[in-house]
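Just one chain is shown here, as structure tokens, and it is the form predicted alone.
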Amino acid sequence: MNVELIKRFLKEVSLIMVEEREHLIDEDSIVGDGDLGLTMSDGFVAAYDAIKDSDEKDCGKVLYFAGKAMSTKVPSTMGTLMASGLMQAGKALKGKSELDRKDVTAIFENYLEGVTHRGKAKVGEKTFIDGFYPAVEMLKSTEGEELSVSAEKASDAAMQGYKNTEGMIAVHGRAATRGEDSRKLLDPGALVAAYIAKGFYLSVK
């Protein structure tokens, strides 16, 4: 494994953000601004493209430099984690060119920092890492088992910690203005979440 598969997973994640563009418009109406979809999709459209025709082999240059190209086309709160998650991954994986199992695991570790670190958000606290939490915690358990089985069982944790926010209490954002009347709502972050393990899914199956 190496930099053509995280060129192949952001190709993916970007196709998924632009089919998906009103859908995540149309959630994020009923919590936000509306924006989501846009920005999702705008941002890893940008992110892909600036790194497809490179000739760079070093994996984690490659995910600096799309999340760089990412913050400055999509430089919203949304855009801005997601950049976050990308660059911290490329900080991580610096150097490397070849990639074992437990580095294709590293970068959503890393990922999931980068959001962590940039956004203080929490597990529970009705956000994308509400998402995407439960798939780097099935990445790490399933490492003896085949890349694509594991992101399988990644992409559909993923989705089921989006359905789990339904019932939470929104910490961040405009939905926290709901107070308890979010519970009724799934947050669309974690639906981003969902949307970019399913990414990684279809890049390695």
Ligand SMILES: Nc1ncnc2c1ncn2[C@@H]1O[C@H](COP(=O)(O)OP(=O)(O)O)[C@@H](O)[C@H]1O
The other form holds:
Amino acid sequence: MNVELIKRFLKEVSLIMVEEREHLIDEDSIVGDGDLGLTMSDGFVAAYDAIKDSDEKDCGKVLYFAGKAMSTKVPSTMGTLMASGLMQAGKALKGKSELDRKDVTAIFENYLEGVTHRGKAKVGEKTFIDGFYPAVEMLKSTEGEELSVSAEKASDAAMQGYKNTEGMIAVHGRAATRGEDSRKLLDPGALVAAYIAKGFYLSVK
Amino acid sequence: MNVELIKRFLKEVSLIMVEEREHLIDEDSIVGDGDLGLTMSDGFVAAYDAIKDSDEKDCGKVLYFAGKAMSTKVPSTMGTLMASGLMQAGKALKGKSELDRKDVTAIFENYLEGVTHRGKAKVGEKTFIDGFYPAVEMLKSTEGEELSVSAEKASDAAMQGYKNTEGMIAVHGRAATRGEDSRKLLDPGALVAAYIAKGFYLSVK
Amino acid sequence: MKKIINKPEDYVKEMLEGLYIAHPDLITYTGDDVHCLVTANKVKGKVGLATGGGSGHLPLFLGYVGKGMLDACSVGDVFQSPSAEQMLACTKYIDDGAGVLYIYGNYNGDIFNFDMAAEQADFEEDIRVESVVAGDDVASAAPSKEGEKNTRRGVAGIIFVYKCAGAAANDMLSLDEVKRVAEKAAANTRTMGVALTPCIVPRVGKPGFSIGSDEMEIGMGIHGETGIRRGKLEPADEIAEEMLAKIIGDIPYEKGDEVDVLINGLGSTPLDEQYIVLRKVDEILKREGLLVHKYYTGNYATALEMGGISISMIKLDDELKKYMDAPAETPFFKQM
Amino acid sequence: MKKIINKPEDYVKEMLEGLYIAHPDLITYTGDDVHCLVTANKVKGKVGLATGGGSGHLPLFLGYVGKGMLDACSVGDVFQSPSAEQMLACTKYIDDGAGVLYIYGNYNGDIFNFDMAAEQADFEEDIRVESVVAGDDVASAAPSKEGEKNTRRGVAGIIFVYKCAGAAANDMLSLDEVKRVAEKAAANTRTMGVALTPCIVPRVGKPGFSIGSDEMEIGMGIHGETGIRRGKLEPADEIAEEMLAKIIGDIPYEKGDEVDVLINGLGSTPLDEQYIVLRKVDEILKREGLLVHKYYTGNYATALEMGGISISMIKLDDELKKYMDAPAETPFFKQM
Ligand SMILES: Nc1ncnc2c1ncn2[C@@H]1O[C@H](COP(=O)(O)OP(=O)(O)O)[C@@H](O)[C@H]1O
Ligand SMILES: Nc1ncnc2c1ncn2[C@@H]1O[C@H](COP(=O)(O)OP(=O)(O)O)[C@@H](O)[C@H]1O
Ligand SMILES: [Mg+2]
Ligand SMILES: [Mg+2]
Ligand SMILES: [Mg+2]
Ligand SMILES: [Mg+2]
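Structure of the form predicted in complex with this ligand, please, following the form predicted alone?
Full complex below, order starting with the chain above.
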């Protein structure tokens, strides 16, 4: 596996975000300000566009520059968090042009690490993390299996994580101002995590 | 005739202005800003109140102080013009405690003079003057007749003057901004002139 | 009527009370009447400058009393003239032997009362008073012909007159000289406005006029006086073009003439929009060969919460430029 | 949507273009990006002060860049954070070896981007950056407990932080000292707002929330964030009582404590109403035994054309008082 995997991955994610644009707008309109569909589609398209025609072989650099492009394009909460994830993954993979299975897992571990470093949210606080963390855990625990199988399971885990945000109380972002009322709602950021995991699955299946 | 005539005159005028308050508001609402009913009732009531219990015998002073009270109470266009009329009439009659027929005419001539000095409007310019001037002319030309008869004719002349403002083009105040369109309208300030003349008639009949 | 007020009849009084609390170093009042606002810093022997007018136009008129601008302002009810008596009280307070100049907008009520006050100041108090009436609104009437009276309404441009006259008086010029400067400033100032939404006089309780949700009125006055035309709301650039064409066309300009420009919000217009207009105004003036010495932006003369803007321009010579740039400090205007 | 604008997507860019034309002596931009606004008067060796945030709050945030206050402001789209890259560009421009202090409001997007910019400034440019986050809105959350993060939103009170930190930096204090002053100012500042009418983000084209024609919302945030309670519009005096009770109750005050007070219009609220509220605020503070050193009134921090006001208060000690009173000159704020 090499930089082409990164490119396919970002392409699939950007396609999903464009497709789900209105849906994300609707979801974020219930909890927040409704811009999530715009920022995620604009942001991931910008990330992919920034690297799709690059000759760069260093997977780390490609992830990092995709993140930078995203951060410049959509400096919103989720835009910056996703950029931080990509950039941290990039830092971790710097120098690698060939990726083994462990490196693939490392992309997601570091993506999570980047988001956590930036946003300081913990599991169970009704954020992106609650969709992404289960996916990363799944990737780690299924490293012995076929990558496409493992990725599909991660994708399902992320979607389940998203669904589990119902019932959680929000402590970050706009939803937090609702206090107890926030429990009834699903977290749109966690849905983005599910879309990213799904994009990855599509890129390796 | 003495200061009691002045008091009766101002009383009758203030009663009419209070009675016609809404009507004047409506008329001024068509052409202007609709405050004329408020300013004329408040203003003439203030003028009358300021002098009604006074022991002053000097007719000039009584008129002057009535005018001052009006000017303080309602510093609007018509308020200030009416105050100027009263004050000018006061200046002209200063020192007189007994009034002959010529003095009565002089009240109105000087009232007109006061308004004209302040407002610089000429006959035919669709203002208060077009109601008041015919009344003053009538008082002058009927000086040989019984005062009550003369006053009734003056009152009718003022009302006719008011009606004649239809067709005139306004060159003063808010109505002036309408240009040719103002012709169709009656001037509410001229109606005030008719009410003043009527008040005078009621006070001497 | 959505306003943060108490009783509508206390609107002006309570506003003034707040004002004196907020700016004790700059303003106070005379004769126990809060409507008679005067400077807290009288300058010995200086010509006194007084203005006055209805409330509802903050910062106009009273907000320009302070150091280097006006010395007094008599304050009327909302959109109503103050009384001659109040003007006289201000006049007496600020006269220090050098006489007093009245500068006010071209409205019937104000004119009559200022004239009455000037006569009384002269007859009763032996104070020499001169008057300059500002009529800068190009939309309100055709330009006056030589020797004729200017029938245009006074709007935001009066601030330029205040500023120049205030600086001239501060230079200890004589009453005649200050009057000459004020007249020159007034003669070189033009304004035009556009309104988008009406305002509500607190005691009236309902909008003074209505205007369609997609309409604007070009040339409307600051009390809602009818403008030049009503039409569909246009982009900022087109509005700026139409307004400036009227303003520039009204004075003979030559390429290279210098001007100061005021983009003024009428009450509820965000500053952003004023800057968007300013940007286009600058483009147009460059195209016309006029040089902008300085821009002023913000809410300088409002009509309560009316939506819209006005553009004012003063053509400068060296003298007016010097006076426009002179320092001043008032509750609402600071020139450093 | 009744706005004097051109294309909604050009709103911020054109606003900024107008701003640079209007204030060339005070501000400029760096790196060919109009969103990276910096002072035109760099002071050798001074700690640089940078802020940033979404547009739509003029004069906030950019309007306080100038002499004696801030050195840079990165500007985002309406109600959106600027990017870390833009913040970094500002940081590089204003650093002169003494380091840079970020002062910004407590919003997710801004925090994440300023943090990212600070890391990049450190790693990539060797510039030392410290941050102070203003969270003065008492309505937005309970006070934070000892050692806990402040979760309150930043609103108009941030201006006090700018002013104190700006004056401290101007006194050539070190980065640590300027940060200490900024933190002290932030810790002593409280704000509360009330909204009457919503605002419209140009690219959205419709109001961000709706509110009944006889209703107000106490405690609403400057992007329309839900407040403490919605209810019938009350008289100004009652609104002032409710808001001040929350503000005063939030800091332990002693009789004789000095404060500065800002009565701030949210966009479309006439100045008159602000002064009517000020009058009552003064009465309440007198009753509570607090001494007002200085009042500030006007539109200091808005939400486009939102109707309503906010009240901010900073508890002063001698140091903060000195810095509040120090001279400053920015496009929107002049202290003489
Ligand atoms: N500290 C955080 N860490 C991780 N995710 C967060 C954090 N704060 C908010 N989020 C996520 O961000 C989402 C909202 O993103 P976005 O629409 O960009 O926010 P906004 O428009 O309010 O700035 C939330 O649904 C949540 O999942
Ligand atoms: N220069 C003038 N001389 C005499 N009357 C005038 C003059 N200007 C206006 N008026 C009269 O004033 C009337 C309007 O008075 P008022 O309602 O007080 O004015 P406004 O409310 O516009 O200040 C007009 O109908 C007209 O008759
Ligand atoms: Mg959002
Ligand atoms: Mg957002
Ligand atoms: Mg009227
Ligand atoms: Mg009137």
